[in-house]
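Only one chain is given next, in structure tokens, and it is the form predicted on its own.
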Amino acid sequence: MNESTPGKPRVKELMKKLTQDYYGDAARAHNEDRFVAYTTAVSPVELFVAHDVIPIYPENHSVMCITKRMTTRLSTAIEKKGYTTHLCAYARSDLGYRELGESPIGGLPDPDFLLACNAQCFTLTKWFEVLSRRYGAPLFVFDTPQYIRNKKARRNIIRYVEAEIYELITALENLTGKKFDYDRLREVLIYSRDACRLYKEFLDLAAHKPSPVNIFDALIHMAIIVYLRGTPQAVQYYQGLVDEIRREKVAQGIGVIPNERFRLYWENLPVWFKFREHANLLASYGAVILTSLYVHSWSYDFDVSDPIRTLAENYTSVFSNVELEERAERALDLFQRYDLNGNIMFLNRSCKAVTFGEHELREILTQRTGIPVLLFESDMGDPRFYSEVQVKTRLEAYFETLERLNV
């Protein structure tokens, strides 16, 4: 049965509408005397939402450009300006768009303010510095020292980040000429908390056998938790998504692929321009990638009783900003909860922050799980650095290995 509940749109339709409304609001913002802020996917965006500033994510726009196979042209344009091919494909796609004006959605509004969080990587900070100079807009760098296990160090880190949040609030007040509303922030955090819990519930549906969702589903539906976090629309969306999958797949034992045999972990970001091809290729082996630390990055757990502290704790401790041992423990938890029996690790030339330490991570995961690893090199966004033959050959050899091990 594939009928949606009477009177309710299917989540695919709802995603389209929410996305159109979001970018439509951003496009009209300056005509309506509203402010636009460019920010990074990991950042305390609840502060913007509470202050009626529209957040725009250049990373999301870059993913759209990549999936539309625009990256080579955009990158070439910015490389002619002296930017190296070793720079992140997200940054090259975005900066190339600024040069050519080519966009799958008609472009982005100019920023009034920029916020770069370095919990993901340092490239974002330099990229946003370029944009800040280009548009003459102020840039706030949200600095997040590595979140380490030592309790005293963690306390000091949290105090430091809390102080930054108060500085950011003051900067927003100065930008807009409006006093910040802390009661409104608590309300926004409730929406974020509820949406993040529902988003995690959606991700955890992959624990079912057969799994009704795969990582490609997670990556598609991840968009809403990034750019509508802190809104009632996000809560509505993920509640509908969870209900729909439970009703139409889980209740009927329907898996995302027939004859599921291999349940895989994926390390790193996806190869965005090979999205559908990778899903179909893996399915031909009876394999399905179920999860990664990347898609769980937005499974925040906010304590609304202490808004500033909970923002500091959550946005400092994403997987790319913790010690290797903690990152490994988070991955191992996914192996156990989802009963995984395969592991693909992607050495991503674009995303050096996530790729750093991956060889050591492979050793830890292999030693602790006994599961062999497929390791391959490529780029998440630039097809000039992708080898079709290499990937297919290694996948074939990997699944032959799993077969021999009677996985």
Given for the second form:
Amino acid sequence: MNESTPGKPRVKELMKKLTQDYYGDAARAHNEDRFVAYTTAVSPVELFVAHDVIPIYPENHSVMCITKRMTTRLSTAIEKKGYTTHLCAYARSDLGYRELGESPIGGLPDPDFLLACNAQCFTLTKWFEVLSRRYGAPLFVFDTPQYIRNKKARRNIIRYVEAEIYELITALENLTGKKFDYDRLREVLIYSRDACRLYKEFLDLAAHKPSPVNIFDALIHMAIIVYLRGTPQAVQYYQGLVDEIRREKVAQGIGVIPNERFRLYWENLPVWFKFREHANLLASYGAVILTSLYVHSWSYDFDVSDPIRTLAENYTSVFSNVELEERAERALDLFQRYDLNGNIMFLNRSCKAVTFGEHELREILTQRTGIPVLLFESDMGDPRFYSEVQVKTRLEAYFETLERLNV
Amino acid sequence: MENRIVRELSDIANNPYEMARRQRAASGQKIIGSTLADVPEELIHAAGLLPFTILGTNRPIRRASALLPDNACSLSRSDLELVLTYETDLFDGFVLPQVDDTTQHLSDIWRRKIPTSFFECYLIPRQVDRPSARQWLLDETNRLKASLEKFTDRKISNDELHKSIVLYNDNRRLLRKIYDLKRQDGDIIGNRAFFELIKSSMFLPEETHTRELRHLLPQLEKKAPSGANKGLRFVVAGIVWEPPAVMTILDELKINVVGDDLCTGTRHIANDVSTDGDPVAALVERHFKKGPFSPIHNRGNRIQENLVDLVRRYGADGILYLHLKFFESQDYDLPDLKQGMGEEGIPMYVLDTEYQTTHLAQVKTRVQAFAESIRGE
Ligand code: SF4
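Alongside the form predicted on its own that was just displayed, please also present the structure of the form predicted together with the partner chain.
Expanding to the full complex; the earlier chain stays at the top.
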């Protein structure tokens, strides 16, 4: 490994610092009379950043609860209140945290405002409704009708979403008593555009052979694009990341694993509490998971010449909000660009928004690629629905099949 | 003595498919199936088509499981099963409304798996408290209209749409009148019979149904309140009253349903469409007058407020909440709703149901126990 360039922190340290600063800022927000908005990972957060409202992502916090293996405990606490185990594990972790006050980072500041963008899922609206009642804070449902492949409908949808952005701006002005600054929005959007481009560049490094990054790297590094979109720090971070990987891995032909044989696609979110183990297990088969549509959810392409329009278009057309055929096309593009030869499809009990179309998606992907699929059902966050034995046996059988087919 | 009209409409509510087939053969009209909720039937009707609401099946789930995971709600799975397995040749086209993740995916799966010459989704706004939603629904309703026109190869005139609106308003008005009679005295018409009147209106040609109701209303009006029925009065909450035996059980327990917020109940018959001005705009306006519906976000705590209001307005003794298995939206509402009703001092019982419920004896025991707890027995 190379030494890091003097004066430049390695990205790992940078991530730690950015994360600490971000949560530190959030924790102080109320003492400093700043406003806190809960929002969803896919949402026009640029508006909050531009208006100096601190965006907080309960989903992110829930991921931390899950990876710290707190979810079963948190969930059990709210099951006693009548919530069922088939709700999204993020929601259960979050509501459990509200109940028990247990958090891996000492908690989140209470919201002054909530925004749920349903391009990502419907679940968030209902989860945030519960929080909105709890804190007496208004919930803004940022409604994004399915971005169907119909020109007329698309024009109308974008018009609707643009109107909602203006409504959101008014809501933020009412919240803070401050006029919204459109010049500042453009500035923030430029940071977002640049960070998203670099983030995508980072993800696309997986096209190299052997691949210098795997999906687990993507899952770790995506945190910054989720919660620091719209800031110069995010741009700097991904620039550093891309440079570092190019310098230390790509330039020297170093891959994630030594003998890369199987380059896999992963459908859905990860099994968060298992993903390191999965990486190791797969490596023993010479397999590496390179990408998923999920991690590409933040590869936005903003056109800063029309901020409102570009926000509407980007946040409406995320993969979970397009028709199945279009979602399949986007996955197929990854198969082609990254030269993938294996496909693991995870049916995630937690996430109906991503999972319910998956049987159909599988049909399209197998028809178009001829690559066999390993389909397994479990939960991204709740170990009670995860069977180690099942996953191991299925993986073993799957790689035997791939070997046999001599992929 | 059992009323002939009530019996006939009940038969249709329980098995509408033969009737629909005959109707299609006789009139030559095409049948457009739509799932719940809020598709403007008036528009389909004005296009010269027969609107038919797809309300699932209580028969076993066979093929839907391979397309939609088991934790999708019972209604969506039953709807899909109905068209995949049981009624494969009845429909000439479909309009599928979307309100949540399940209906969004259902729409994709349906479009791909059910062969048909007409398929349209209807993208209902999932918020109703901001002006943007109105403009959006107007755009979307106009798009649906244009799509129907393309399918039938003829324009829907304002005059035609106006006539359809008047017809559907009449139907709703008659059903609401009957509901009022029933509220006065549950002996005038039973729960199952009444809710089957509503259900059958979702299947039968509106002209036929309205004609039947016109005959029925005076017959029911003649039955003066006997005052003999001193049973409990319930509000029924939820999405659909399934399985239908739930209503029979309430009848057997002499409980009168005096209010509801069901899609196959009040949501279907409340609120007329204005007959002034642009008829499409009037359809849209009606949508925003409707009561709260769990998947559609509305400011505040409208679901609870509405139920409390129904209980108070109609002097109900309690709420029977029908929780449809895996209906995610209800899952999120329920804990707060239970607590809220506790604070309001309104007894509420949550009955878990699904289309394929088989343990009806158990259902009865539970509802009975709830009723007894209210009576203080
Ligand atoms: S349902 Fe899916 S998209 Fe929604 S919060 Fe849960 S994991 Fe995220």
